[in-house]
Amino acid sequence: MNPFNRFVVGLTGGIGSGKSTAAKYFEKLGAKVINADVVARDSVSSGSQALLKIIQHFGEKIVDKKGKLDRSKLREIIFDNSSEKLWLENLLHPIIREKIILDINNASESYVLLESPLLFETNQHKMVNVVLLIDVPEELQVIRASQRDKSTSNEIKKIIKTQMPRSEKIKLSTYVADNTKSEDDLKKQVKYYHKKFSELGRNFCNL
């Protein structure tokens, strides 16, 4: 359960599966949205202490001649070697949480959106009330993918073993959208949540 006097609700989903796209229509409607990613690319950005430890321990290497982060250099060291991974998440883990923490607690909307790929991952889930998964099979995400990022599905296919699977995401979440289908569909999805999750909110502030 959260710890904060605002209801939050956690949307998360696969690499592929509509997750970014749900998250504009829900700010859209007026939801308050924060995205996890955003707020770990801000935590390493140039002259952060974040990014200065990383560069102590993997070396000048890691940045580029503008002195910013090389995130596919980083990628490539982390992806294979589980030591280097473990470093890297309990240097920004702590850092990330710290300014969403920061982040909700100033917001004013009934309810604010967390926006996060790896909500599970990185326990996450546990600053939330309820889980929005939005959910497409694998295949699907392999398509959508490789066809948005300009990569092979093979690529795809190893960033999806990298994050927990599917079967589980839908055990572990409240409500889960399907997104198969157009996307209209899912804007009808998501201004349905809108509406539960606004009145889940309003209710939760009252208490």
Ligand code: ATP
The other form holds:
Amino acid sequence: MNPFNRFVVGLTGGIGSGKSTAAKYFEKLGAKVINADVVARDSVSSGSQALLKIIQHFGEKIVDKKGKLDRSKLREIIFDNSSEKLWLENLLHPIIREKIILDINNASESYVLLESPLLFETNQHKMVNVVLLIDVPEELQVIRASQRDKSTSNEIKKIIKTQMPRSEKIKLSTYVADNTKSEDDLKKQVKYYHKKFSELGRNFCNL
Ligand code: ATP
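Having seen the form predicted alone, can you show the form predicted together with adenosine-5'-triphosphate?
And the full complex, kicking off with our chain again.
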């Protein structure tokens, strides 16, 4: 259960499943959306304490000439090095968590949506009351994500392998939105869930 006096919904799904598309519709309906990826990116901005520690650990090669974190280099290093990955996670996860808590506590809406591709993998699901999974089969993830990112199917498949399997995510989620149909169909589902979460949020705050 989450530690806040506010109803928090985790919005998750694998790469290319349609989380950002769904989040955009939720926002249009007036929902407060916190994007865990954006929080993570901000936590290693130039001059941050976290970036200084990363430079101390990996060396100056991890930043570009302007002192900005070279994300692809960092991804490369941790991709097949589990101890470096763990080091980075131990540094960043508590910082990201604290910032998310701050953002949730500052919200005034009846519920807050925490959009996170790795909600389960990073234990962020422990901060939420319910989870909405945006779900599509792997083949569709590959098609949509490779078209969006102009990358190859193999590159997307490699990323999918690093994420929790779809079947496990379905088991752990409270609600599952099927995003195999049109974006209009997804929009309708978002409308339904926004109403549901608004009601749940109002009841939660009145407890
Ligand atoms: P990531 O985790 O990689 O950020 P995501 O889950 O946020 O991915 P989106 O970026 O929302 O996924 O969607 C992936 C691509 O699929 C986008 O180009 C989006 O426009 C498209 N898309 C999403 N939903 C649909 C749909 N129902 N029909 C067709 N295309 C869709």
